[in-house]
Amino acid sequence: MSIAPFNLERFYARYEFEVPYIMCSSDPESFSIEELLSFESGSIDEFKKQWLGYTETKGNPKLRSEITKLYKDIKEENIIVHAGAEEVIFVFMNSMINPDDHVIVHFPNYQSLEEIARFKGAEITRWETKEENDWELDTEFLKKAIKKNTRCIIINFPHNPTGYLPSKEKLNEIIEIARKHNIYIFSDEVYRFLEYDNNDRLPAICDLYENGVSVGVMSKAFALPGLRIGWVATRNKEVLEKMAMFKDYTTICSSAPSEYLAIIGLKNKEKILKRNLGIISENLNKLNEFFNRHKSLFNWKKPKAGTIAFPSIKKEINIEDFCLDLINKKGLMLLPGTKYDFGTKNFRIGFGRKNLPLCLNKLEEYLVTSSSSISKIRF
């Protein structure tokens, strides 16, 4: 049995470096390396000289610690660090899943959540969420979804791609209903602190729940990809262990460089979560002011976190062929729910980098000059 492709990183691997206007970016604007080491004083010549060794297999222990002050009552211990989310996904996935397991799935999701039980044998149940109702969990599917395999239960808030967040009350629920059968909770949460009222953001799972495994990344919320450094953070040891012996299997360990400017992204989060929220601030105030002039072609709803939203288009026309005709066109790039096995109208939007407004501008173009060769239907 094969691995199925990864249809959004085929995506990218595509268009993302081939067009000038990417709109649909998941990432917020990145921070040069200088940038970055301006932030500490004494780091540009404390970098020169990092050794180039080896370095510890759960990660840096000054890393570590910076990774325990975003948790209420994880220590070090409780942490691993990995190459970016996705390898922290991989190995819990291999560590933690068995072919006869039962895996619940929030809906639509990166497909790696379940992508990868699925390979591993596990049977699948996607918890879908829906645009009419606000993609809202419904508590009692889950109820009725578990059964006496069930293994997992496996969310993401801020949500990928619809920056959807329950209430607090909704999340105690789900780890009521977890604990009730014993059951993980695995729970991505690369977009945590990038919510637009502080009163929105949830404590991590791992924090909330004995069994909960929290997937934290540089990527996103420190608007650090490059670095490719991630980590999980859970209290439950045999998860800890089961991981950390599989890692020995992948990456060993994390690049030295990495970690260290890693460690000074974390010192220095408060600088940029703020330009991040600018930056995303402004750029919903423009989206807003663009859907709204297009209310006969999109469905929107603003997020309540994180640089990514799912809209809809109401014509008659498969989002995948306006999406292919935009880049065609306007070398401009968004990214078709069909790559998240979602329908065939949303789309994932981007607004957490500096260049929105040009892109938006070239968006405009292509709706007022575009009698739409796919559909025949003018905008």
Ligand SMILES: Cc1ncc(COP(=O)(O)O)c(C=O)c1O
The other form holds:
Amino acid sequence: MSIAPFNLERFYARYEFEVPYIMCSSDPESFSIEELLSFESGSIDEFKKQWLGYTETKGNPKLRSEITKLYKDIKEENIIVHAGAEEVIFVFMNSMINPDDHVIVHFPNYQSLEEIARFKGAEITRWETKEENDWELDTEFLKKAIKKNTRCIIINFPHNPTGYLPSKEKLNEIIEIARKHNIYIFSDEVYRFLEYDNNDRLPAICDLYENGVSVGVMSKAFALPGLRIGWVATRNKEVLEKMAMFKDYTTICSSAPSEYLAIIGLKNKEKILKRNLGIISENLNKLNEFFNRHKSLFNWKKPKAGTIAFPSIKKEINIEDFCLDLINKKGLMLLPGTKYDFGTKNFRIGFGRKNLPLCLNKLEEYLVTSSSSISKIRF
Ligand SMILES: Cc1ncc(COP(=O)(O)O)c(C=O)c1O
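Could you switch over to the form predicted in complex with the ligand, since the one displayed so far is the form predicted on its own?
Shown next: the complete complex, the earlier chain at its head.
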């Protein structure tokens, strides 16, 4: 069995560095090394002195110490640093999921959260959500979906692509179901800390559940994807041991300069988060106005967290054709929901970048001046 192409990543690989206006990014506006180092006095000289030998396979202890501050009951020994969240997903699925296992996964989803378990031979049940139900997860479905061999429930809050964030009560319900059946919860929390209201922030699964596995990364909330620094945090020793063993076959250890820069990023997380949430808030105001002007064309609901949402088009048109026409005519990229294997109407929009107003103008121009050559629809 060969692994299926990662559709979203293939779409990005084709267009991201060719198209001038990208309006579907999930990572917020990033920083230069110079800007990042300016947050910490003395760090330029310190950065130059960083040793370029191998680092600890579990991750630089100072970095792990900064990471523990994102959690309540997590210690340095509960963390393993990886090359981005993507490596955490790959290593967890490879070390913990077996061919006889059954896995339940939040859907739509960032494809690797489902695909690697399938590639390992596990049986997959998609825990489907719908736009008309505000992407709400139904725990009655979850209870019925559990089988004798269910090994893991895979969730992602705040969610890619819908922006869905459940209540604390809903999260506790999911944990109780998992606990009753002794099932792991693998929780992708890469957009955590980007809640628009701090009261909506969920505790991390590794703090709430003894068999909970949390994924964090510098790429999203902290806007530093080029560092390729992510981590797993869990109190489950078996998971940590198995993942550490598997990681010896992937990256062994992280990039030393990246670990140093990640420490600076985390030490200054309040400044970074404030700046990111400021950009997001301004962009969301613009998006609300835009979608109000185009109510007849799009279904839109502002999410509670994160940098992305998954609105849909009301017209009789395949969203992939719409997105490709938009790229061709305006050099503007939106991500069609077809890349999530999710119908032909939804598309991912990203609002963490400073150029959103410019991108939105391009979209507006397209809607006002174009009639779609592919469908003969006048927008
Ligand atoms: C939900 C989710 N998990 C994991 C990743 C992978 O993150 P990274 O690129 O930092 O490895 C992404 C990236 O878009 C994501 O959206």
